[in-house]
Amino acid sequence: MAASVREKQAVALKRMLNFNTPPLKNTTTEPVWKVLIYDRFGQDIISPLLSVKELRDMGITLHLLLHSDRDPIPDVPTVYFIMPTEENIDRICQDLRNQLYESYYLNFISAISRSKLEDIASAALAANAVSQVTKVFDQYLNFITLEDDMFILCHQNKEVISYHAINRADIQDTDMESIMDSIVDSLFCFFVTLGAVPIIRCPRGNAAEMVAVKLDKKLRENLRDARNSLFTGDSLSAGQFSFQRPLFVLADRNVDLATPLHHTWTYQALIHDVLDFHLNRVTLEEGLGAELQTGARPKKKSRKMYDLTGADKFWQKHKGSPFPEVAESVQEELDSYRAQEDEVKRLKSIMGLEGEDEGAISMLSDNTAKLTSAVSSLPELLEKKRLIDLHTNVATAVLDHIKSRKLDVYFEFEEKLMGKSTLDKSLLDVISDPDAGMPEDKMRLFLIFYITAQQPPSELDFEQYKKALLDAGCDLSPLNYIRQWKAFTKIASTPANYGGSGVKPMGLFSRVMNTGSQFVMEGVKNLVLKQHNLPVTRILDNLMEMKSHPETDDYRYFDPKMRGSESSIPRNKNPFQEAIVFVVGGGNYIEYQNLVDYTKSKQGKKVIYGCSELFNAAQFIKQLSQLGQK
């Protein structure tokens, strides 16, 4: 797989906005100058992949909501990306009555059907607009790639496939349906745009079997309509793959409630549990501490957004870093560049010297080669600053968190719960401590402690943590939830298993940068992770390297490529070498970090990890006592 998926999907989208022709490198002419229309959805999709400036090369001078105000532009032509619903298609209808554009392409996020193809078509001709409608294209790209080797399926209306939609008590089959339609719909698109069709094994008897039966039959469905199958022909350029198709694993969230509550401790993992963190924007909120001192009055807050992508070399580099690490890299990173920026002023000085001192025009010679290089070096220069101001405020932001909420103390507890090694202290201490976290923390720690926990609490300790819960101003809806699945599931007999998760204490961060550092982590346990592999990583392993196991042994397979009762028996002994793992019911950082750590330990191996929503621990509380409360 050479390319990644990430890449794929961009190159798809810039084939699009080229009126789907593939565009031609190295090209003088001046694009040809479009709008681009979106939807929310189709905005969620370009936005992780295209930058505005990127868009602006492809010659998109403008681009623009389908639901917003929109004033006619006679004469340029435009591409539309949009999701194919009644009211995005009564709007095309509208946009070619008001005959606001010259021309139109069509692109539609997912298969449209034929019902409403021929709603425009009606439109198009009572408008008098057949010849400017130019092309309607199926562009299959309805998922979201947020990295080379991770996916989401959709950031609007996501609330309608998450975990609390499909674990709901009062759920109605043809609801039920209608979920895994709409994620084995953004399924089959991720599988259209990767080019593969991949061999399916997903456990028995929950939503992820449910999933893993529809797209079986998608699959196979065009792969047998060969005339307009989209796994083969020129859509896929020769030599993209490897001979080996990718293993596709499907796994359910209730396999594993406890890592999505999980206090963590790498850098991505972090952000995305305190911060604001979406689609690899992060928001922060600034002006907080300066006016308390000053006692004027408060300026309004000011909202800073921050991309967080792959050409930031930093954040590739340290986004599966524990915390401490980081810290102290951008510490480095802060000293190297205003080295660098005392030699920039020094040059300038040097060469403002008036002819009379001597030295400086017997440096000039040698100094004209070093000044040129350093104006060169400006524009990297300030780039290289404006990273490095991008992760002092958000580490900055981090670690306010950190040392606010104790996040230390409750990573270790917890990844000593999970790794079921003896605790320091008791687990009432941490939830009755006042300046231990919020009340959100401790219902996290002691969810994983029920979650976790071999055998449930007595009735007189269970109501002992209850009370101290309740004193702590914790809503104990989403534990009336958890002891029902608990109950439910006969997983209670056998927890899943963590690993020999863990950590090293370092000691307090003693020696943590010297004073003039910005970050200030008095009192902060410098903690070091030990690889260990979370219940998905687990089960993918079993999977891939082909071991038997008897989590994984009775897991189904489906290979769509075969006909008959050939396609459910396992066929290939040798183990992947590609895989993609899917969570459905939601996903996180901490899982998606986790597969990466692992992959990196395999020469060779690919792993994607996708999910139907990514939530961090709050957002997951917040579905978990709405489960609770009914």
Given for the second form:
Amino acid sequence: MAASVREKQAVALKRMLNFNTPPLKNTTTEPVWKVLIYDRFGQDIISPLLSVKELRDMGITLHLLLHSDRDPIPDVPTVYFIMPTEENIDRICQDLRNQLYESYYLNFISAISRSKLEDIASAALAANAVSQVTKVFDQYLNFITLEDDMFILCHQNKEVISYHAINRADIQDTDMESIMDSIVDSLFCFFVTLGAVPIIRCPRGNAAEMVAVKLDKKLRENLRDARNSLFTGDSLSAGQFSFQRPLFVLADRNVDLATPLHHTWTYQALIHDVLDFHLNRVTLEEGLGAELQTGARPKKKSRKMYDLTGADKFWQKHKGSPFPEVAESVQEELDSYRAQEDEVKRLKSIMGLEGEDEGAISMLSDNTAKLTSAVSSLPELLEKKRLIDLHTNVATAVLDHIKSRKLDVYFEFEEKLMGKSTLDKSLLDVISDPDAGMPEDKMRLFLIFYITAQQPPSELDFEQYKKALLDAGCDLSPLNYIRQWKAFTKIASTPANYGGSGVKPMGLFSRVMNTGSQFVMEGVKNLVLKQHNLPVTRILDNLMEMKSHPETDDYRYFDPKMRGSESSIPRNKNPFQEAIVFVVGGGNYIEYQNLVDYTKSKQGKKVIYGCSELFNAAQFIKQLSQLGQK
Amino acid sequence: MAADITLLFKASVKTVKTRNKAIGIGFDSTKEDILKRGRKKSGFSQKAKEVITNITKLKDFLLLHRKDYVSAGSLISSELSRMTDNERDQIDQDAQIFMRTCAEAIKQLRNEVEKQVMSAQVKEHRGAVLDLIEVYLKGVCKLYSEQRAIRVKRMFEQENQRLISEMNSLVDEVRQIEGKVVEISRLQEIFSEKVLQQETEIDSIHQLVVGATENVKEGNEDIREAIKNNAGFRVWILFFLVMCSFSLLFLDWYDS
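Output block for the form predicted together with its partner chain, input the form predicted on its own:
The complete assembly is shown below, putting the previous chain first.
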């Protein structure tokens, strides 16, 4: 796995856009123009990886949605990138009949069935367009890569495979089967793109096990058919630089329900929690203040969208840093940018003096070199300015939310709850505090308390809490579900231990920066995150290092390459170097960040995090309340 | 890794065909297909493709002659690969004209696109196609300008070299002259020494000469006197002789 998943997927996409031939390195090759047609799934896959400019550079003149009105454009080859669903196939047949384009390159995101292929064939025959269908490919790209080491399964229609869908009480077997099939299909595509056959470990008795069984079966079938196997060929040779196979750990969301509800303090997780953040794009509404006031005077809101990409060095460096560090770093970047700007201005003024001052002429010669370097670095400077502005806006928005909802208080409290250290304020106080946070924050806090408590609170206390919550305006249905869940998990296994963690407040910061700064963090405590392992990270650690632990000892073991049925005895005694963690039922950035920190502390290990969907706490609460209302 | 299922698709097409034949549904023969193909080749795409082929020709031309142009070869380059500056200028000119025509063609196509009435998508597509062609042209122009920059740099370097060698020769000459001047001054010193020496001698000579002139003057005087005396003496001798002769004559007469 020398190249990250993101690079592999991007390379696969670029290949596809180049008519499935590897793109040449030479920059001055003849432009070949083409039109890209995608459906919403394709759009979600492409948008985090390739920007519009990159698409243009590859010769794509137009990119359109499949189900939009499209005019015929003569003499243009078209690349389709779509899921093989009924409506899409119908639309393709319609396009063929209407003779919209000159030649068609059909690329299906996941494998298309034989019958649907025949549908297209008959439509092509009817339209006399068989020769126009130049190539048909199964791309096996049915997953969305958000970061170098993070992927999710889908963004559109994620209700179909959400936590709610999997865990609801009235689920039918057929529904479950179809959900599992779609998850397995995406995971299969993921491993095909990665080019490696993993060793699968999963817990017993839940959705994760079902996924593991199906995935193992699918991989086995594909490997057995040696001629058509997708795992032979040059993709595997790249993967063979690492002699070990990766470890694939399947976890179910139910093993840890506190983390999705947790308030967070790292930059990326905060953005996801507090702002509108999808597929690496943040949407900010200007005039933010109006949102949080209850008697809102409608200000004119303009929406701004920012993309947080891999090319943004500041983002890559600081997306896992605690928020105060981020604020400081933005300030530093701004200062260094200003210094560079001044340098350029100074050169400009020196150049301006050229005719008047002979003394300047002697300095000219080495200023020429400086000038050339300054001119060539101008685009970089502008880009840097743009990024600094972006992060300033985003961080300011986040800070506004933190201050108005007092998220630092919640964070500290939850950390203490999860670390089972002593609380200096009672829970009731925090819940009844009217200006600390929205009702949803209080609900989250209480749920975490309930989940992490060794014994459930007495009836009296419970009624008190319920009353306080109702006063604060919370909806109590998630609570019902969590009680059920807690009862169930108590029977099944010991409650999850969140590890000994502690949070040391670094004292109050009255002013973090000097007066030139925009971030005044008065009253916001600067909290330092101590390294602690969330349950998922701990499970991964046990399995990767082959440690024995009651939690993971009875995990099942699957090896698709092994002939015969799977054995539950791990054959491999060495610790794994690479691992992929997948959470069935949804995940979030806090877990991802925890895994990243864990990987950083271990040398030479690579961990990829995946989940069936990505939700922030608000969305998760909504799902829980839906479940609790049954 | 993607799976190429084109063959599978073609097989499906055959299956469907045979199935349709079996059921008895006939479709239009494929002959119309070929006729239909030619129909939609619009003028735009042909022209656009032409422009691209032209630019590619230019690029190939430039790349072909690049080595000679830059003459990056060794010091001992053969006569064949050496290009005269005239040829280089010619290439420059041709390339520039070519690039200008291509840019004109692109602009023309753009105007056409503006004027023609067509759907928004097609317009956008054509605009983007023209952008791509422009970018390509810019890339090729960059090739050319890089080449030219190298050449101009090379030329300046050559000029530099020439100036340096000229300066060097001047410096040599000046040094030589300097040496000579130094020698001259040395000689001059010797001369002046000698001259000073000779001054005393000349002074004495001068004295002598003055004395001699005096002497000669006196001598002249004496000689004048002597001549005068001589003349006077002669006169007395003459008188005596004449007297003697007269006395003789008297005596002779007396005696008779």
